[in-house]
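Take a look at this single chain, the form predicted on its own, given in structure tokens.
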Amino acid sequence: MKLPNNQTMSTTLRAWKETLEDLGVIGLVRQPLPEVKATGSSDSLSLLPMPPPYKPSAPPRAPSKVKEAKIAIDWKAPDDPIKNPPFDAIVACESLDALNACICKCEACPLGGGRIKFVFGEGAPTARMMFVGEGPGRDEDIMGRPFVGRAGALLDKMIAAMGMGRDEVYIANVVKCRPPDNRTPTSSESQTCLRYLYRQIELINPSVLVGLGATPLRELLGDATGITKIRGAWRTVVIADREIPFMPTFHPAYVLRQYTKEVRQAVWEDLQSALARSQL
């Protein structure tokens, strides 16, 4: 059976099409592109070429010129707790509302005080597949929102390849403040964050988590291994006495920087994978 064109396409299908071919998904297309040689395998992905860059309409931050080793001698954590919320308040919010007004005002660790916007999260408050990312970036620390740059317009993809949309998943980072220079937060950084991480986990109740790259896996998991030998492997978080699947995955980032189709190949079968966990 053979496609309709563009011409003829209905609008809903052309765009179906397109966020497929873009991933690299050719299993669920009939027809391939022209120059798309394809393997015959329902779930492989075919080499597309590199996506044009993203280009915010708001202008970049200025590097900071703070190094970390200063802001950890010249810092101090506040006692105030707006600044610094309690675990007892933490713990006490009910819904994911009340969670982020306990603490879009956090300055508990030295990203606070350099952030633009508090990155709380987003996505559908019962969500079974929840995606923890790395932390925000200069796009995401603009509009406080998550994974809204070139990598985040890549994680949309994947998720609509999965037959899903943005508001049917969470998605969320361990830390909720951009790093100067968009550096991997630190470790003490990520602890101090985790514990909100930890009850919007609890309140969301989903039944898989996709960790993006390897600070998830790092700071959720204790696994400093690396993410390119522990992708794909299952594991198991436990929140709250509740062990939740895990599946570590590449970082949408990281498939930008090495776009190749062994990368996509791989991000593509963990994505299934955790979705066919999620409907269990």
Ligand code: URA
The other form holds:
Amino acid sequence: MKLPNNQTMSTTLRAWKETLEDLGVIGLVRQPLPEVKATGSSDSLSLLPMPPPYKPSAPPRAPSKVKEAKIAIDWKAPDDPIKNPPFDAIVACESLDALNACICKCEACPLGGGRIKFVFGEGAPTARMMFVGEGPGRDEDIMGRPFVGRAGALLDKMIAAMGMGRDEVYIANVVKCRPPDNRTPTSSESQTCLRYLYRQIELINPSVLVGLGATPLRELLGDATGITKIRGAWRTVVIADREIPFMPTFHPAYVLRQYTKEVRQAVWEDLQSALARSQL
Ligand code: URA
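Alternative state: the form predicted together with uracil, after the form predicted on its own:
Then the entire complex follows, led off by the chain already shown.
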């Protein structure tokens, strides 16, 4: 976009424009946002050229069954209710702070013993849009906050491109402690930790969930289909009798690895669809 010679674009506006262009959006988005059909299709995004069909260039990672079996055999969950909070204590928590205090000393799965910091999640306690990632990485483990590394910087850009800040959405993960070497959390680790995420979702009561990558899709919906096949198509997660729309999309770390226009456009479409649905 060209401005007359005597005008300069503010740094913020320039950063916003670059972010949008980075996500594959050509030109500035009109306000209000164009109406988006909740189908994951891009045909209502008049500002975007139709993306070519997406072809994955790498197979999705699958968790190793051997590792999972070994970890599960070697592990015994503690009886201590501080290290392994019982279900009743979790559902008795009436606020996110209370839930955090209840579970932050958890060692109910092998990940608890290896963490530096417990990564509860952060954002608006009544957010309409909630992102669910896989689990903390090194930076998150050190900071005790979700998505603060390189993938987090991209997630921030995506959120900003939707016209919001981190404090207007909620960001959490399937597991709250870092898996060693950033491996995918096993299903037993994830399932142990999910009771916390479920309560967190109940308390936040978001209008939509955005699942980042294959792990939330696998653990929240029991769907092991590759994210590349399923992204962009609305699903439903049932939590405490409430049906919550769930949009599976690519993990920001995947977007960084496959930094193609197709992948960025796909994520942008998914986010537009999620944003439109969160505002219904
Ligand atoms: N990747 C995730 O899935 N979650 C984080 O918090 C950071 C990176």
